[in-house]
Amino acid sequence: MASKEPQHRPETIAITAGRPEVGADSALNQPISLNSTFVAGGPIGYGRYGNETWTALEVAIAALEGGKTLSYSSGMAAISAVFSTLPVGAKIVASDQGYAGVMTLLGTLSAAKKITVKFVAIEDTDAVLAALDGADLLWIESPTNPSLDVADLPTLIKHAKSRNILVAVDNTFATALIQQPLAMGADIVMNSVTKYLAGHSDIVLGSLSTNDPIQFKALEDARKINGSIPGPFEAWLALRGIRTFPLRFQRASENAMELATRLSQHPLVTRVRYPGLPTDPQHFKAEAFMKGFGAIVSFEYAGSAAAADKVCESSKIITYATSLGGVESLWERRRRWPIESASVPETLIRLSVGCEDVDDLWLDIESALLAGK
């Protein structure tokens, strides 16, 4: 009897998969394929159709979250592909404290009456089944961007695929490193590979993976239609980051658990949000099915929204800055942007742990806190 291949794991996945095939002075890394042309009778046709380039950070990805994968320019093109797909007059339940990109996009959506839109707690299992009935798309993000909620991934999945409702989950500051919900039973996972795969701050890039051949056909044909393709430099560079995506997120993860616990002890930081922590709302739910708590914290300041600022501000190692996922750790008042949720406290601050010495970066922030008072 032939012998099965190894399973591998996610930190040798990372490193091996998407690379050519291995001959004789072949290359070890993909090449950046910039062509936009293609000589008649092949699989690729045109270049909105593919690229060889976006196809090993797709085979990659696909490696990492068990299911075939398309990349987008961004993760909100991948995200508009999804929703693209509903039929006029869709529901959509989804979180009310998601990403304010969503949030905007759905609402606009709603607005031109193209679908309609249903905004719950997403932590709250109950309010979410509640609100299932008559659902095209439930639409999970998990935890959520900024207040890092968590849902109940394996029931919620599992009573909406037994009504036939489509689940896609959003899987960007889980990464599959924590939890690959296609193995839950969801339809699609997207990610935004500007943050922790790509992990460089220097692209923006989006993926959408699935097991459904009928969802993965109407998915690509929304992409070679709308035209939200990558570029085949950003893909190379993409691909290059997922190399050392588990090294960064280790760090990054353990830095985000240490500094969360030294955060919940300042007498300036009125509440920390970070589901590692056994004093969180969301730590037992996290730990039954996580494999570990990502590298995201959420605090809220002691003080007015101006003084918050001021915090964000006055650090030297952090920078002062929109997004997430990068070696740097990043930090910003999320209501600072009028978009965001009216749910999300004036004074919270999202913290991006990045991959510095944890010292350093505490005393940043210790000296940062001071200067907000």
Ligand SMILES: Cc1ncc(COP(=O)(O)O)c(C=O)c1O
Second form
Amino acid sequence: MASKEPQHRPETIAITAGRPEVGADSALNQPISLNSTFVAGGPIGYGRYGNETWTALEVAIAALEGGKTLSYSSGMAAISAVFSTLPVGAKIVASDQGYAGVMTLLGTLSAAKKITVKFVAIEDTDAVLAALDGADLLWIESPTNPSLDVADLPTLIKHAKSRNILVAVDNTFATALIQQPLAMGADIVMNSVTKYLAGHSDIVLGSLSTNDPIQFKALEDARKINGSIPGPFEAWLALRGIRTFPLRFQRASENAMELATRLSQHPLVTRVRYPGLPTDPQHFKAEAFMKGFGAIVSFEYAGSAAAADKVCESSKIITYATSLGGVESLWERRRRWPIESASVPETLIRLSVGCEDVDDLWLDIESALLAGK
Ligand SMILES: Cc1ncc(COP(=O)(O)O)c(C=O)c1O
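Moving on from the form predicted alone, please list the structure of the form predicted together with this ligand.
Following is the full complex, with the preceding chain placed first.
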């Protein structure tokens, strides 16, 4: 298995990592291993313990994020794996606004008295630091979904680690291309591989990466028993997606910057959130440690929730659908989901900017904004 070349840049790593050893007639791409069982005597043994196609994917993600990686059947399975390794009664400090699935999971675990959670505004560094006393885990999502609030990762990680608190970061929106939490000292990095890494809206998959061998072993042992493993075909598709991930992410980010700028000047838009906009309240913080700003733009429509729904229904190129991170642009009014946080404005539309032509996207947005009136 080809391994990480530390001197290589992410654009090269995405293309070279996780390939079979080169030899005469060796396969260029890792084949899909469709096996539930393996001949005795080797390191895999059984299809719930390991799989060569997952391993190739895990090598590639680890080469981008650092550390070693485990893949999971979904991003939520990866997140659940982190929470499930905590002792009963563990104290978690987490963002009060983040991916609705995580918010729901934390609420459920806390209602069942398995954990206690202190929710804080993750962009308010002083508030997070004040909440850390006695915490076992600091769970950071940054930028947050869908409000695009930015946590001061270097400061939060440094302080939490100086107090021996486990730090886990959901890197789905930023990706390893623009922020590398493990290099900043975080213990665990999570990705919904479903999104940018895979990049084609055709699979659901997750990953955890860590530098800590003890943490890795605990998570790997738990995955073997809990069984939240990826399918080999999904792992293969994700690895194929990673080959073009930097190209896609760069193009989508450029489109996002342009569209955020145009949206912020549109009379039917009351507010735009995009950390790349100099007018965004989180811009200067983000700029200090992020290498880019990603490809999600959230904006509020000047009208009712029903009118914002109509905007989403009226586009021709952008699809009215949930999820994000694919080559195709998607948008939705987040509050259409009952589990979305009440702190998210009713008319907030989250736009996952894809790789289409930016002017075509803008014409589509302009006509949809007018159709909502
Ligand atoms: C920031 C973030 N984290 C985690 C998840 C969960 O990932 P998955 O849908 O792959 O389970 C999502 C899904 O939208 C997300 O946006």
